[in-house]
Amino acid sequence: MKKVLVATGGGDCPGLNAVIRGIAKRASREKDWEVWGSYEAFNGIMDSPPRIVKLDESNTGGIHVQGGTIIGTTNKGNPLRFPVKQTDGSVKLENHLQLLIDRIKELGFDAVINIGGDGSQEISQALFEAGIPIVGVPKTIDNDLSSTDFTFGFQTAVQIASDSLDRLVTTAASHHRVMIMEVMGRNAGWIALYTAISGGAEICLIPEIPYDLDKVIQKIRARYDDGRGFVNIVIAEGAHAKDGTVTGVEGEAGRQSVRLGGVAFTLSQQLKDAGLQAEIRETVLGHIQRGGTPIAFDRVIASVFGVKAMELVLNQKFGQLVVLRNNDFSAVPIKEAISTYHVVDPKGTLVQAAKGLGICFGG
């Protein structure tokens, strides 16, 4: 029998169950194949005794309506930069490539699926350079990963904000206020941009546009002018002034030096200093925007993903990336992926739409 390792790694995702489940159907299609799962990225495979699931009907039945990942998964077991504490109490940073390589072909391992970001890909192009054949399946609720049009469990994301923002948007006028929602995105404003249509917001803050206070204050003070007494803010928690930087604090090592959140309430209180007259509230979604029931949109792209991997890994399609482009699923290189950054275009369709609709940008 051939082997193939599915590995899911960085944050949580709606959909990664569905993307597990259809490598483990297409994969049965196949007499000489067995599927098999590493536990919490490559962390599991790289433990002794490693820890490895074998993933068939019997565990991945129906997962595709699950959130989360069967397998687990964690962002802070890059190989790469594996974080490793020292005797005196401090953590070093060591590259463990070889080791999970080592630990691939000690199990006979013919192939890998990695499902994950740029970061989890990154790892992937890695590998495939030292030799391994992989395949990659992007993965991000950011939707900040190029060459696809879309990756799964953003539009879940973009839809438990937008529930959110209209529950909101009642409260904010039924007492006059000034309601700002943050939502995820540390270097692409995706999710505020499509919550902020979608829910009918009249600011958006997002990291590609740094706003000016001024504007923003400009644009609440309008609507109070006109009677209508409340203002609906949408922010993502890498947006930041034009003269300010990200709000966060520093994270664990291992993973991002940053861990960002609270800029709602940095906000609020540029607000109040600046002399605003108005009452203001501030709602962190945080992760309960990449938990639960993935939707529809995402529980079919998953799928495909799932299948068309496998199916990479079977035409031995190495080094490629599973896409979504035009409405057509392909491939492309890993490295051509990982190589730029997908962001919002503040001159796009989009922004430029929004701004159709009264959003301000704060820019």
Given for the second form:
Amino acid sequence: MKKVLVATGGGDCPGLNAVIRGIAKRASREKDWEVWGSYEAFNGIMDSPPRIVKLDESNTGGIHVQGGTIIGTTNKGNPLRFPVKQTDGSVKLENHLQLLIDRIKELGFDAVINIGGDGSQEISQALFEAGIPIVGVPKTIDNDLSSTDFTFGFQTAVQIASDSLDRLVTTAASHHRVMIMEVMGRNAGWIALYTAISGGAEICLIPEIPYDLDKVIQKIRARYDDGRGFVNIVIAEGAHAKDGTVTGVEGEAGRQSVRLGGVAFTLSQQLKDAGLQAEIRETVLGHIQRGGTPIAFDRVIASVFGVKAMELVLNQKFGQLVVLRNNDFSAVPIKEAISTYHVVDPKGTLVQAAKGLGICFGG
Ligand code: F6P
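Just the form predicted alone so far, so send over the form predicted together with ligand F6P.
Let's see the whole complex now, leading with the same chain.
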């Protein structure tokens, strides 16, 4: 039997299990392929004894509707910069790529499918350049991977955020308040932008358009002056004022970037310091956006990604990332997909349309 190893890396995301099931189902249509999962990204295969599990109908049946990932994940296990605790308590980042390559070979894997975001696909590319037959699947609620119209998980996150905004609007209107809702997305404003349009927010603040506080205040005051008397703001966790920086926690061991969070409170304080009299409330949506069952759209693209990834393995098309482009499924070199970061274009159609709807970006 030939064996393909599957890993899920980075933050969990609705649709991961649908990809795993898609791979297992497609592989089961062949006589000579087995699918194995490595627990917690590549940590499972690196451990001795390895923590790996055979994936077949018995443990993948029906999992496409479940959130999370049945093989677990981590965003602190990058083999290119693996965090190793030193005797003095400090953490050193070591390159474990060769160790990983040795393990993949020792355990007799013929191919690897790596499901993850930009960090995970950077690992895929390094493995591919070192001769490992590998295929990537683009995952992230942030939708910040280039070369694909959508990553799976994004639409589910937007749906959850939009439903949440609907619930906040009623309090905003009833109490004449300014409601600030913070959504995820790292350094991309996709979740915030889609949510603001879908939920009818008055203000949307995203990392790609650093905001001018005066413009935000002007918009809020205009809403009170024209009698509407309430404001809904959607702010992306990576947003910041023109002269400010992001809000978050730096220096978490093994993490490659600042852990963003709390900008709703930063903005609230800025508005109060500027003398805004309105009552303000903050909601940080957090991991609610990543939890639970994927919506139908994400189940579909994740399932198809799984099938297509296995077919790339069968056809020996390695170093490729499965993608959704122009409403069709195809593949692009992983190298191409990780060469740029997919962010919102401030001059693009969506932002312009949002402005047409009266949404203020504070820019
Ligand atoms: O990349 C997905 C994501 O949810 C980001 O939107 C967010 O910044 C980050 O992960 C949160 O990471 P953690 O789950 O480690 O708090």
